[in-house]
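We begin with a single chain expressed as structure tokens, specifically the form predicted on its own.
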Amino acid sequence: MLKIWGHRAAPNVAKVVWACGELGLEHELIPVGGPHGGLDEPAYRSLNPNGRIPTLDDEGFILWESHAILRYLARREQAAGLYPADARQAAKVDQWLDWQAAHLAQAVRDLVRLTVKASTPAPAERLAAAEAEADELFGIVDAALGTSPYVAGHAFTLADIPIGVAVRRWTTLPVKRASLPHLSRWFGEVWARPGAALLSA
């Protein structure tokens, strides 16, 4: 059975748990990080020298970095629907995976730090700037979803999972958000998928 170190509240762990649900993979979630601690323990650092989550153990094959894990699991299961074999279709999925990690994740993280993790109220100008940045980035997704039903095209793929996790986090924060109808429609659909249901288990 797959072992995943982390906890569901962590966005990068949530991505992997969701993918396991889509692929029908049994897994054991080993609580570490956040309120569970343990990231600096030598035993964990021997698995993941970064001291971050998630880390995957597939019968002794250790892998870290959430998007690398997503790709690995999809290839392992030969799930061409989630990660296409066609080079151009796969590149579109990779484009959105990399974009989410490089840009969208940071924008949501900034809002989290300015709101629910802040010890004092954030300066209004800083919060407004962070809200505007998130609106702009989620607006890019909204525009893409105005031309196709899913992020990377006409089918649900790995690209939808990290962005779905990001939208979930964004919409639970006490911030102002732009009205993005295509994003809202899409999120309602993907969050109803069985894989996403694991995140509430």
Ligand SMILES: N[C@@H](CCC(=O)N[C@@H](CS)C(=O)NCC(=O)O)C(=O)O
The other form holds:
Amino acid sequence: MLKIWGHRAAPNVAKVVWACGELGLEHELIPVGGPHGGLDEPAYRSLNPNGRIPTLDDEGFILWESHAILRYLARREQAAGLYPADARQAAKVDQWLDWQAAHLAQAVRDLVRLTVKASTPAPAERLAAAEAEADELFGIVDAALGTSPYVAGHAFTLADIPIGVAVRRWTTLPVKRASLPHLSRWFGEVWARPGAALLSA
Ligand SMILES: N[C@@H](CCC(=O)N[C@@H](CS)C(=O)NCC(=O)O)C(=O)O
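Could the form predicted together with this ligand be given as well, to go with the form predicted on its own?
Everything in the complex follows now, all chains and molecules, and the chain you saw is the first one.
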């Protein structure tokens, strides 16, 4: 059985758990990181030298970086629906996966640090700037979803998973958010999928 080091509350682990649900893959979650600690243990560092989660162990094949894990699992299962074989369709999925990691995740992380993880209230102008940045980036997704039902086109793919996890995090934070109707419609749909249900189990 697949082993995933991490815990579901961590967004990058949540992506992998959600993908396992989409692919019908049984997995064992080994709690490390966050309140569980253990990321600096030499045994864990020998698996993942970054001391971050998630890490996947597939019968001795060790892999870190959540989006590399998503692609690996989809290819392993030959799930061309989630990660298309066609070069251009796959490139669109990659575009959104890379963008989520490089831009959207950072914007949400900034909001988390300024609110729920802040030891003192954040200066109003810094919070407003971070809120505006998140609005702008989620607005890019909203615009895409105004022209296609899913993030990377006509079907649910890997691209929907990290962005769905980011929307979930964003909408649970005590911040001001732009009203984004296409994003709301899409999130209501993807969050109701059985894969996402594993995250609230
Ligand atoms: N780029 C990495 C980032 C991994 C990462 O930063 N994970 C966070 C959790 S979402 C972490 O390990 N935080 C330390 C902790 O939870 O203790 C990935 O996508 O897997």
